[in-house]
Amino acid sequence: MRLDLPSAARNPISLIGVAIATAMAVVFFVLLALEMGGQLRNPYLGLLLFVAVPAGFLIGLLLIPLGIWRQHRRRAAGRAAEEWPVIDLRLPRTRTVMFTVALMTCFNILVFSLAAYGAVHHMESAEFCGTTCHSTMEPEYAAYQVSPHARVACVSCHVGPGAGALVESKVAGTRQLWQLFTNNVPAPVPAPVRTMRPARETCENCHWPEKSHGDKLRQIREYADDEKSTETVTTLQLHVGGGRAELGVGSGIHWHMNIDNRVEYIATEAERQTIPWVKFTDRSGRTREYTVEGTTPEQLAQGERRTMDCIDCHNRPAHTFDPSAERAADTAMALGQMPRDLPFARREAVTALKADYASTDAAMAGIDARLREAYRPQAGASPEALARIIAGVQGVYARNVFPAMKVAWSTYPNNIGHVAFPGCFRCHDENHKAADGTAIKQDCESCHAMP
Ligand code: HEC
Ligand code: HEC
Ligand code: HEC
Ligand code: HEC
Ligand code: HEC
């Protein structure tokens, strides 16, 4: 028995490139056939499945004609070809090299795909995405540590499952990583994001919408500049509801959540902050147009035109930053993360947060510097308490402001709620008129009770 490639092809840069080849056509068929058995779903997959691996495959297939075209040259020049021996499986030592070679390749084979299946793991995870790019990648790292979707990859919600999305977001990636390299990362990251996925082909793979319902409960506990820092709970009974109409809970918040309602509507500026036009379709196909008195047709033409999924209201999923030094001091009271029993300490604690800081390295000693100063003169203050405060806002701080990304307090607008910032009054505010004069509400007890 002979190996029996064409004579031309018997050299040693063709040999190497069916190697190759061969290496990474079963490579592929491995990882491929781990793909399809859902044994690995993971959108980075799809960047070694169908780039980097044929990328190899395709090297080593041009190798072959390579060692051809050169061996050729050779023989034309008049040198004596590079022929490698013929193989004859009949001698015991051609027998024992080609078993060994055998055995080198499996293992070759292996270790590649445990290396290939290690990148995927590491490119899917938080830590690779939040920390590669160092500080650009910081606020939205840092918030989505504390936030509910601190078990969930970055790359569920902003690349999904899929070959075609994986391609999409590397384009966007590249683009991204020139503007790394030549220092050109936009502080802030803008948002919203407008490659973001619809979010039937990301949240929906978690969250099932129809099967949401009922009220939510949700206290807001804030506290007064006092010596006593006052508490006050404001208690919100939120109507999220949900589900569908033939279920018979097909109301409430999450009314917009169900697929038989379908919200589209166009915003005038960047941030989607300001919405003069809005479309309702029934699920019979009615439909019914809203709009701002005094919209022009040039300003509807130049907006950006979208259908309302979870992420219209949801725009802070994992990246949710208090909207204010108030708030944020409140709610890390409220967590027990800054004592109360120092006098003034929500006072105290919101003035050293809103100072003005150059960097974070700045703010934490400036912070520590400030609180202790203010506590100096009391006596009373126990060293504990004071230690305590001095973390409760240094950790409030950093989790907030980020000087380097140019991110503060409100930087990017919440739309959940409507205080802090227009959120659902962008289109429920009585203003949003249709033809026969009904308008979008903005009855508070369709969206809460206060009990
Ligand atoms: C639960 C889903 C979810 C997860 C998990 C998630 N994000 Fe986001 N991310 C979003 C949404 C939604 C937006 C805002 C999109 C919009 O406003 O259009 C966003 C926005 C961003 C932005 C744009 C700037 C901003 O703050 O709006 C960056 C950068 C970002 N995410 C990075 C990350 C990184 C890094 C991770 C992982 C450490 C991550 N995200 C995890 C949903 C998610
Ligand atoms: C990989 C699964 C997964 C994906 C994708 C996902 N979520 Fe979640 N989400 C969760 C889990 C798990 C929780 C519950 C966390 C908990 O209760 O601690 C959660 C909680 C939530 C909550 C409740 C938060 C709270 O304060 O209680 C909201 C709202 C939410 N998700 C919205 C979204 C939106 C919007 C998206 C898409 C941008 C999304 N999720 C994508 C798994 C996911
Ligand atoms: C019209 C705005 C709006 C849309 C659209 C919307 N939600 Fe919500 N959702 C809310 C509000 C408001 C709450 C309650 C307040 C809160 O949790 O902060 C809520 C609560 C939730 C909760 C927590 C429920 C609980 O009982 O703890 C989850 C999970 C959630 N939404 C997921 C989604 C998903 C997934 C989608 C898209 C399919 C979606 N929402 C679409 C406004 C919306
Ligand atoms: C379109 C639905 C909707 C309407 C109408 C509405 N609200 Fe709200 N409201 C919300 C949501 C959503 C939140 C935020 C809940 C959260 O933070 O999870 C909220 C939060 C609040 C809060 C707490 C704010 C905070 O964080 O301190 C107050 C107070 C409030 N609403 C009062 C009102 C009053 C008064 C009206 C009537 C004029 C009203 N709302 C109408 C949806 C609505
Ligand atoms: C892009 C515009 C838009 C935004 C933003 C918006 N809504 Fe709506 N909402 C609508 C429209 C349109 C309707 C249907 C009005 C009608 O009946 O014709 C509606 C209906 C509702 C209803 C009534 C459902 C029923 O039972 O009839 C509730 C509750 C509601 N929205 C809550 C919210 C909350 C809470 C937010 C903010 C988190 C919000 N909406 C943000 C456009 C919007």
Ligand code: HEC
The other form holds:
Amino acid sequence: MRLDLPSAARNPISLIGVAIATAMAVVFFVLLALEMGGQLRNPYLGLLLFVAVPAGFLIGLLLIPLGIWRQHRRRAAGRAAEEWPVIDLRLPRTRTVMFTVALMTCFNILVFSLAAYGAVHHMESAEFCGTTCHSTMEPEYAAYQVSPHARVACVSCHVGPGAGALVESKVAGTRQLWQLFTNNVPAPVPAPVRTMRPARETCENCHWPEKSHGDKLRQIREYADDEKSTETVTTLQLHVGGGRAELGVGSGIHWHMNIDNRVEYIATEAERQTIPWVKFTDRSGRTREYTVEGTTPEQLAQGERRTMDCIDCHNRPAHTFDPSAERAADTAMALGQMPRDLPFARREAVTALKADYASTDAAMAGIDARLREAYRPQAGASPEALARIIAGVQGVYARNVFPAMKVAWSTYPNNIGHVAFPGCFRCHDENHKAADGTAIKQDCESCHAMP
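The block above covers the form predicted together with this ligand; next, return the form predicted on its own.
The next block holds one chain only.
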């Protein structure tokens, strides 16, 4: 059986369109099958599958009517139909030309493929995310490089698999690119609270939410502002816990993540720091709702309703900043990044960190000058210790404060704990009460004990 095209469609432009559309359709279905089969894991390959290939397919379809329209115009003008070139493979020159064209085509395909692979590989790298728009993403990139997730690609959490996640991230990226071009980037950049992928698509690829962690010991080291920077160590026994269906309802902090418990809440502002309503559903399906007194139905209707998952507490797992200059100095001293053998080392470090600087460069120079001035009168002050404290304070500042983007201490809430930010107390405040008067408790021993 022979398939004949309409005479008007037998022209170079329409036939090229047919070839492009057919090739793109084949490529699309092959890539789609690979993606659905789990063979394509790179989120940015979705750009090829759902953007580039359909665009090529559309161009091919548009060329078909364009060629037909052009052919009709030629006929209406009384012009002869376009002559197709005659390819005679018996001629040596024809064979040479075709061989050269085929060879160059293969070479071009290889170059294009390597370039496309390199572009995709670079676009999924942390360096691309963190340094392409250097000033804009500098705070997040600096925090990421020293986080426990420093070897996890940004796209693993911020893009996620599937066409929907890719399109959503690209729409957000286009908006951010426009803000950059128009010099209208918000400072500080808002945390992507509502656009983060669900924990089941990100965290749970590595972390098993049903695992029971039991109790863990944590030591918190703090230093006084006295001459010796006296150390105080607080030891907490954290009831991390966990649980799964076979073991009952679970216990400890990770009780919230027990798959048999469902905790829902409504937040009435963008950063999810104000939560006036909580609903708990147990494994048997029984529910209980807790509401803060004075909350109106209108407030709840306008809020964001969400089912609790990992990132409601671990909201900054890869971009953690110290909540205060004091806490930052304590951590640096505990890790040995700052010496304690200089008089009033902790006090002078905090004073230098909390000073107002116009830029990062000004901060580096200012910290150096302040600390040298502070210890200049000190007879016998060790030059080595002075150099170490200057470097330590400068390093702490560079990881936490970014004047160009208006990022400073406590700019971004961290919901782990309840010291610097509300954290646990967003719900566990004794003010969330059910209809029978039962409240969500603020019992310290539920989460930790001091042995």
